[in-house]
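Encoded as structure tokens, the following chain is the form predicted alone, with no partner shown.
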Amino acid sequence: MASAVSKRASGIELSITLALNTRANELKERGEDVVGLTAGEPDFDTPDVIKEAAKRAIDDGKTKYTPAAGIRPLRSAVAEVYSERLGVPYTPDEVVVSNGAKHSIFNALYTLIDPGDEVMILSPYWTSYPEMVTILGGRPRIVELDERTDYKLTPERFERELSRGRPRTLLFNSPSNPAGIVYGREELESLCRIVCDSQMSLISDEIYEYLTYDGHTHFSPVTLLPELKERTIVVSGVSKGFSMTGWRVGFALAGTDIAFRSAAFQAHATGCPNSISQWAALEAMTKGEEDRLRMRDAFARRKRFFGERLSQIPHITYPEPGGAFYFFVNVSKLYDACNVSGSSEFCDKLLDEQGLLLVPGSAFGCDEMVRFSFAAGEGELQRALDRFQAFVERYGG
């Protein structure tokens, strides 16, 4: 019997990410001893003040229907806060508040390209973004970067792969998932001279603009090039920075035209954001400093503690992060020793072995690699290190 899923949906892979926290999940619901570093979500919870006022929404009764593009006190407060902090003036009409920064993304996507369009993803990449692209009819352009340029796109690179061909958008991520790259003030200004004159429009997926360590700054492309806004979806939320994950709140910042059209697209695909997690947020962007600083600072400090024991370890390499929470680790080195032929088999084979489950590499691009998420509390992260360790010793000699 014929199926009756489409080919399209046939295509479809589930994300790998969320699988595999599942099933971290999981194995600790059954009693094994398992340590996971796979969720790309702080392990604390959401401030208090941030619950509160979810509570008051439900007393009073903020629970209908809401605009498409999100409730006006919550866009009028993040085109407030992100005009001042990208220094580009935004009304609450350029704001469109969806149900997480991905289904941002999505919308954003689905805004400006056309079937058969090229999108420039930068390898490696957040997992679902060829998806994305794939599903709207779209054709991802990976540009796989490594090592040489720390995993950058440098203005060479970018000019190269102009000259092959002009794609419709670039995706870009900074800080980055899955390995931490943050972007400086002059790399990122050269690319986005780039962007204004190739005439390519910009995702900037900026979800982990809160997370930086070390002295590193995030910059918008908007901040350094304001004459892009009006080709750039900004694209943030308060899942990452105020620890609100589940919440599902997600926010792009867009001129007037790509901003209405946005909007318009999620009236018909998904219909409005969740109304009591919108005034959750709103509680967020005017009230949630100092808690963020407070997770963000803890962040700093695991950050430190991880790298300072992963940097003890043998036969690994890896570029050190300068935001999100996150190392992406070359681990190629030990595959024959493993008898492993990527990072799917070789973090299955550690999860076996030692009761340690990280995201292999292949996920996003990279197949030498593994993710280790450093959201987790430091007993958890000592006792992942120490697998990790014991794992390297026994394959490395």
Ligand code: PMP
The other form holds:
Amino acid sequence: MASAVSKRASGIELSITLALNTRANELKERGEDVVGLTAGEPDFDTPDVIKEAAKRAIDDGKTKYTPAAGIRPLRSAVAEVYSERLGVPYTPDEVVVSNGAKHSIFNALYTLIDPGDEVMILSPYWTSYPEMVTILGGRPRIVELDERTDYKLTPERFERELSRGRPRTLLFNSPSNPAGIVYGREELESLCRIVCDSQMSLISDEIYEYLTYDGHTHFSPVTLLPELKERTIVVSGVSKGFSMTGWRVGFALAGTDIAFRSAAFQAHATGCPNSISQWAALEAMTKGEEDRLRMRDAFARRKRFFGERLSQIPHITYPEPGGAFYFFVNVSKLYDACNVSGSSEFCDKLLDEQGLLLVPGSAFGCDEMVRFSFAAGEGELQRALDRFQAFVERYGG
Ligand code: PMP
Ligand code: GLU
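Okay, that one was the form predicted alone. Can I see the form predicted together with this ligand too?
All chains and molecules follow, beginning with the one already shown.
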């Protein structure tokens, strides 16, 4: 019998990152000796002040539909905090709260592209970007970057790509998932000028804005070139910085027209974000600073610890992450000795032989690589490194 599923839906793949995270948790629950560094989420508990605010919201009956774009106090707080942080004024009407940054990015794409439009995506990319563009009938234009430019888009490369035709939108992510790439002020400024001159729109995914290390600083494109505000959607949220991934609160900041359309789309598609989570997110934005800094410092320590040990393992190369909580490692020199044809088989073998679960680079457009998340306790990181080292020693000689 013919499937009832539409052609459009049958083309959608599972999110590998989410699927592998679930697999790691299931294996652990079954009591298997597995170490999983698949998680793209902080392992810390959500800070108590934030949890208390959610409990109060429930007790106070703040459990009804909210305005589609989010509760006014949260939009005001986001507008205030981000106007200061970005150095560009945003009003509460220019803030749309959604069910996580992922949802904000989907809304942003819906608002900025028409079917058939190209969206420029820099590879390695976060796994959901190309899928979202395709779901919306757009065409991902993948720009493959490599170690020769530190996995960064250079102005020369950008101009060359544009000479092949101007995509409607650039989907940009710094600090990046999976490689932890952080663009410095000057390099980002040059790219911003090109975006501005080309009249493209821009989605700037800044969900890892708080997590930078070793002297790296996060800059938003709108800070460096404020006139970009009218054609840019800045996306962030509370998931990574405040360890609130399951609460599902993200937000987008954009000029009034874009924000209005985005909220209108959201009003029909999903109604409004969860009311209780919004009150919790308000607490995070207004009183969460101390906890955020505590967690950020812990990530910085883990990054140092993890990087020091990883640097001693032979046969691998990787860009030094300046932000986020991942190491994206080229393991392709081991493929022949392991008798595998790519990152997915490599990860299967690593799981079979060492009980270590990583995310294959194929999920991010790079089949030579695998992704380690260091969003785990030091004991877990240590065990993961022991297992990875044993695997490399076995096959690397
Ligand atoms: N962008 C990037 C680059 C991410 O890694 C994630 C992680 N999930 C998101 C957006 C989505 O964040 P959220 O959990 O708030 O939807
Ligand atoms: N962004 C995280 C990751 O890359 C969470 C999983 C997801 O939302 O895809 O692992």
